[in-house]
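Next up: a single chain in structure tokens, the form predicted alone.
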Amino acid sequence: MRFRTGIRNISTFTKLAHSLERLKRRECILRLTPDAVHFIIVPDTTGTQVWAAIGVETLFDDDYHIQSNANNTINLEFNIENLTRSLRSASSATEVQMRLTKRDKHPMLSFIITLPGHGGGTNVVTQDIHVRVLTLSYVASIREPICPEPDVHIILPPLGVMRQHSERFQRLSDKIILRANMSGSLHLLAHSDSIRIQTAWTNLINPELDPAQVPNPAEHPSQLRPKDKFASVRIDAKEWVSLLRVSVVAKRVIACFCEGHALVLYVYVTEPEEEASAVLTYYIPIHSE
């Protein structure tokens, strides 16, 4: 089992991990394979859960390089802090190798560090993370949730802005519910016993489904709903302003309404025209009234 590359894209690698960091989840596992890398966060009871794909070329250099008898295929975990803790040590380096090693027999991922040294030299850094490698046996009893097909899928306003107005409402009620439509429209709202407040967006955008990826796209759920129809959806509000930080990577984010079940989040930390691809899915559990 081997695995090596150079570090192309430090700080939206920091960013990243920063993002997953704000869940409260210490644990992530990262599932390398040749052609992308997996973060996934699963909560031991009830939670939101993510799913991230990112394309090797978006972090990783060229040299990438991973070697394993599981279809090439290496699982590992680890506490999300520890990475989050190694990537800012890296912040000013000029150059990062990352590598799968062992100490005392331990499995470790190893961030071997270039720092500007002083007089024109350079100083060279070590920082290791301790990791368990998984069993296939265990990676095969997580499994992706599903979701039946949204009701309504828009695109979100700026989150750094949603995240204003969340902090707001979450002072008011731990719980925060939102509201959308075929038609560019959203709305924020919470309430207490005595006073509610709402935040309301229009004129968003509806993304035009895929015909590779929806069969039939004229009979999706989202199509044959009247447009002004709003979807609703109930949240742990502490929960929603903790995510609302991966707003640093995102370039855009599509919320799908699924009534009765999820809030899924496409957060795309890539844009369209660019050949590599990232994206970071967030299952959100909903709480009934």
Contents of the next structure:
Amino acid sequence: MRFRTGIRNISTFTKLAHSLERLKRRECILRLTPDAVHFIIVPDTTGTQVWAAIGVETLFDDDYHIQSNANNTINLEFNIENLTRSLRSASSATEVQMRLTKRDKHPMLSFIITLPGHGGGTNVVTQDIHVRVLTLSYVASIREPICPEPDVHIILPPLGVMRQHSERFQRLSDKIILRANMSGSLHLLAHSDSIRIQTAWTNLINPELDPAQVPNPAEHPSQLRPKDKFASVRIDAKEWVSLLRVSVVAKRVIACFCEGHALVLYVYVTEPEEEASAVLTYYIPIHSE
Amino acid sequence: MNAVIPGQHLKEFSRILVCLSKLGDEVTIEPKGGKLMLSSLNSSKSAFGMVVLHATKFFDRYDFNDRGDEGGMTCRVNLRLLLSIFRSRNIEARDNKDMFVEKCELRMVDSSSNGESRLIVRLICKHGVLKTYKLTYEAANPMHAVMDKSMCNAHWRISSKMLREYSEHFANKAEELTFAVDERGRIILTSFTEGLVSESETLRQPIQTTLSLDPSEFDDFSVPASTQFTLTLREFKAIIGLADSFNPPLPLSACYSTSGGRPVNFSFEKPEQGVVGEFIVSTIAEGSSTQNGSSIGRGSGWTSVNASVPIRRLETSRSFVDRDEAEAHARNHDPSLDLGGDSHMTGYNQDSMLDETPSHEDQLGWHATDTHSDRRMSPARSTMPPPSNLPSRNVTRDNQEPLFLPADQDDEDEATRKLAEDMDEDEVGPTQGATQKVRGVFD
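Alright, leaving the form predicted alone aside, put up the form predicted in complex with its partner chain.
Below: every chain and molecule of the assembly, starting with the one above.
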């Protein structure tokens, strides 16, 4: 099994790693394939799941090389904080190489970072993270959640603003309610014993369904429901605020409300033209009253 | 003793105390004619730090009543108390400019005058506000670590600011640092932690960092190739932190002998301000863990300034006498300096001191190539740990190809067994060359 690549976009990679931190679970699964890399965070108990699929070209150089007996796929597990810590050393690097290596019989993910030296020479920092190589059977048991077709889908306002409001709401209650309709309205709500507070956005875009992905767009639940009718979800405030950290890399976010089931966010980290190449999917469980 | 520290030097004074507090819990204050010495020794007696403050350059006023007997007014004070006095001054200066401390008076009053032995610290602030702190002290016999610099064959000097930048690459939990020079003359810094060994905890291991530096980073560099030493990262960072806290950051000099188990002498100075810092840190010998590291006593001499007992100064040419003894030391797990008696004697094997002839040639070299082969990083063939069992989630995406390709039953088991074996033996990083001695986390 072999894996090595140069990292092209250190800043995006770092921001991505940061946005994956602070979710309930510290361990992250990294699935490496010849075309894409997947970051998967699945908590042991209920909680937000992140399934990120990033095209190789978005983050890595042309020297991306992967080879294994299992269809040239490698599945690793590591501590996400170690990743962000290692990437911190690379903030002013001229070159960063990522490799799967071994040290004292332990598999490691190595970051080989070349930095310019003060005296004109170059310095090289190597950060080795302990990883666990996962078997195919284990990895096969982790499947992406299945959700019914969403009742409402809407493009969220800038996440930074949402985060500011959500942080304040978090102080009132440990649950936040989000609701949206197919006429571009989104509400953020929180209740406590003495107060009820709401922020409302209007004139947001409800994206059109892609016929290539959805067999019969006209029959989709989101198209059949009355446009003004709100679909509502009640989610954990702390997790919501944590995951809004992805705002640092998010260019466009589509929220899908599956009433009674979950809130699904599709976060695109690249420009719309290249959107297919990198998306983080957040599956946020709902909490009933 | 009566000394007055001007307001502009208070920050430095406070930082000096902070650095010494990272070594030990108490500071030994030794006033002398012309200078004041602050020193601290750590509990395992493996690190010693001393800062000498010049009477006229650092202080506004310095009166010392030399009563003739050596070590007359040396005292030991609890550092935490001193720190809290000086730290609060810093805070107040920031929050409330009116409480700006103009100067600080240090006075040692012993019991002969009015029955109480106290170190009196007076902060003279603006608007005539006076804060007085009276601290008890313990009379002490000053103990200094002494190292014979002429026996050192390795020297380097580098800006402490750059050292601090390098140290930021290391994991916070890293405990030890190896400073090595490879055969090409590049400097390799490697951080280690005596880590947890259990399989389930593997992912929690701190990051292992290696820095490969170009010699041009150093102002001055004269170290034999293929040598190294290992020391405690925490203490090293404290020393770097103090040198770097000056404005501008001071260069840090290191001086050591590359023959077995010797301590390293770090020093910096700011002559304009009358500050000289000198630190002697023992290195961790091969084959022993941090706790059992060789103490300073094996490589340098301890002198008691109190001359009432004859001082046996240890010659630092005294290296580990022979290999067996070195191994015996390592196995013996005797961490502390054998100070003997009532702390006046230097610690070392009394017998060996009689033999004065240094024998560098046949000793256990600091970096014998034998150790290389022991620790060579060779990827071994082993089976991978079984994955933890998680309940399976039986959901798949219905409208898309499953994200995870279903494993073929036969291939799967093969794959499991071969996972580690498949890893390419050549896949090592550039700084993990075959001859690089890498002391892994699981020693």
